[in-house]
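Below, in structure tokens: the form predicted on its own, a single chain.
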Amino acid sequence: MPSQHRLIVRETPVELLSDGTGPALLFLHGAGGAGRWLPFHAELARRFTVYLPKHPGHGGAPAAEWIEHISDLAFHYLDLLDELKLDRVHLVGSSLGGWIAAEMATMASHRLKSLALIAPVGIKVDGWIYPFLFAMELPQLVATVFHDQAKALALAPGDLTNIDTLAELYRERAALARVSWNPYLYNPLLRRRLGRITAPTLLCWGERDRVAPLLCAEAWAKEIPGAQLRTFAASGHLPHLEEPEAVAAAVADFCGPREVAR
């Protein structure tokens, strides 16, 4: 079972789970499901020490009013690495977390042994507009994000008739909107900066993704030097939930040689 930790990073509280043995791996979650230790994390923890923080304002974690831009979250997690005394890590992020991870990589690739991005949002792709997730009712949201909708149960919120659950969801959406509302789900400056990433990079993508389809994967692969793309046939936007063993194996197999090479 993962252990729970509460840290203070530059006066911002951070709640995180950690487990495993081996080289350090920082995982940044997407919107929804903060603080859930999933089979994907358990698979990675067989070979890595996995750190899973909650984004401020997500999953019941305290909000941080100073976070107004996606780059603020990237600096926040670089500060977290300093607090944990982790000089270099394997960095993995999904969706929103992949966007944050990519921002970190453009700022400080030297802190990364490798970078694995699981269907990140964050760049504008010609010919595609991200669906407006904020306006969707839960059934539509699940149908948009997941190929196998039964897998959504792993991220299901608590009792939606409970006022505390509704308040937590409101706080989480507010925290998400602060960094992604306008422009919606992208940073206009990020795409041209992706060429600055020098860390070995793996892109993992669900072939049935309806939030950021393979057209987006091709754009990321084009912009990040040497990036490798792996696709997963039975997954939507969150392949690490829908095919956890396969995606964890792909990430571990990609990260492992980078560890030995050091």
Contents of the next structure:
Amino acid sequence: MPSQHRLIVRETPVELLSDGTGPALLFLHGAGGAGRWLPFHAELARRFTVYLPKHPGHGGAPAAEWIEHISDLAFHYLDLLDELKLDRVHLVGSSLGGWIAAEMATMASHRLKSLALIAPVGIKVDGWIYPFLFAMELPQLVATVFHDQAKALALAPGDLTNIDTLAELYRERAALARVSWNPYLYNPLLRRRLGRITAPTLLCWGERDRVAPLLCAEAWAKEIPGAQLRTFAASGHLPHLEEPEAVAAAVADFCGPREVAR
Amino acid sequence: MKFYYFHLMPYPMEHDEPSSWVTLSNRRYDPEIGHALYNQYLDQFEHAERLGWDGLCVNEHHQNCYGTMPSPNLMAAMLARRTTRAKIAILGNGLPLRENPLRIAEEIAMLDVVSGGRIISGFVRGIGPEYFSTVVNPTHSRERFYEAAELIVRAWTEPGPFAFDGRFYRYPFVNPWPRPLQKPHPPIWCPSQGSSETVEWAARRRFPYLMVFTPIKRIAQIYGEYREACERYGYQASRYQLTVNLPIVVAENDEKARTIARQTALWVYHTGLRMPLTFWVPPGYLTESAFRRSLAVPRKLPTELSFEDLEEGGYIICGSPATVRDKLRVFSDELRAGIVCSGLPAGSHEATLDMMEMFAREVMPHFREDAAVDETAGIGR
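For comparison with the form predicted on its own, would you give the structure of this protein in the form predicted together with the partner chain?
Let us now look at the entire complex, which starts with that chain.
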């Protein structure tokens, strides 16, 4: 069972889950993934000390009004590394979390032993416009995000008749909208900065991704020097949730040797 | 009491789509029909002035069949030249929806000068779906609203050029030509559905508060809150600060009025205002406390309201002239609203003109104790 921690990072409260032994690995969740210790994390915790913080405003965490831009979240997590006294880490992020991780890598690659991006959003890809998830009712959202829709149950929100639950979900959507409403799900400045990333980079992608299809993966692979791409046949936008063992093995196999090499 | 003729300029149609807003395909819009409708609607406005209405109201909505007036200032411009006496109330411009709100200051000033000082300038945030249509970040809505309002009022009242450096809007030179004709500026109204933050802001700035499409119980409650807030700010609200927007249907008898209203009012609520909850409440559009309040006192969505809800709840008024007079008395005497903004939807253009004539002949004259008063004198500034 992961342990829960509360700390303060430059006056912003952070709630995080942590478990495992071994080198430090910071996981940044996507929308809806806050505070959920998934089989994927348990798998990684066998070889790494996994840190899973909630983004401010997500998963019931208090919102941080100062966060207006995706780079604010990136700086926030670089500050978290300082607070945790982690000099260099393996950084893994899914979707929105992958976007934040990529921003961090363009700012401070030297803090990363490796970078694993699981279907990140965050760049504009020619020929693709991300579907506007904010406009979707739950059934359409689930059908868009997941290949196997039964897997969506892992992220099912709590009691939707409870005012606190609904208010927390509203807070989370607002926190997401603040950094991603327009431009929708990308930072126009990020793509040309990806070439600055020097950390060894793995891209994990669901072949059935309907939020950011494989076309996007190719753009990321082209921009990040030496990036490797692994695809997962039975996954939509969240392969670490739909095929946790396979994705965890891919990430661990990628990160592990980088641990020894440096 | 003052009477303002309010028009949504709908594109009346039936469809089975889940939303009449944002995503309803504009393939369904026939510009030939639109041409006829716009001109009928403008005729109705001009007719309203001839029949004695004190004001004509237009408003802003985007990408929907409910109200085909994405630019209310354009409609106001047409009315400015085709009418001579009535106030022209723009209820309102969606301030946060504009990237350049100085343009609103310019357009309103133009209209005010052309119309000889007949413009009333409503300031609104725009309802939820507008944030999907314009893609303005809804989490910025409230701050952009206040900032744009401040910019516009200063642009109208402070000699230019001056610099304005806000969070969302920045100008090294604020110096609009023309300046508005009314002094110090056209009256500002706040149309709203009763958010406490807006009530407070409007009362503090002495801006008239317009309740839009709200049940009468809630109107009474919000008017009470507004009057209290005015007293806290050290003054008594004029009755012309309390206005209401409610559709009225009048016919020879109650039964006939009800038959018409059942068709026209239900179209507005069940078709015109049909949209999923995600569009009504975009993320961050409400503060978390306002969101919690909305859950704690749940209200029905427009599509969930029956005709009986509308009639008994006082969302609309319908009946014979005598019935309509009685129901309006509640607004004028009990709620002490000074201005009623109302459309009189009757189905066809001809039926609408007839209904307007009946209203002007048999209802309006009974509420004219204040005929000599200029309802905008000293109000809304």
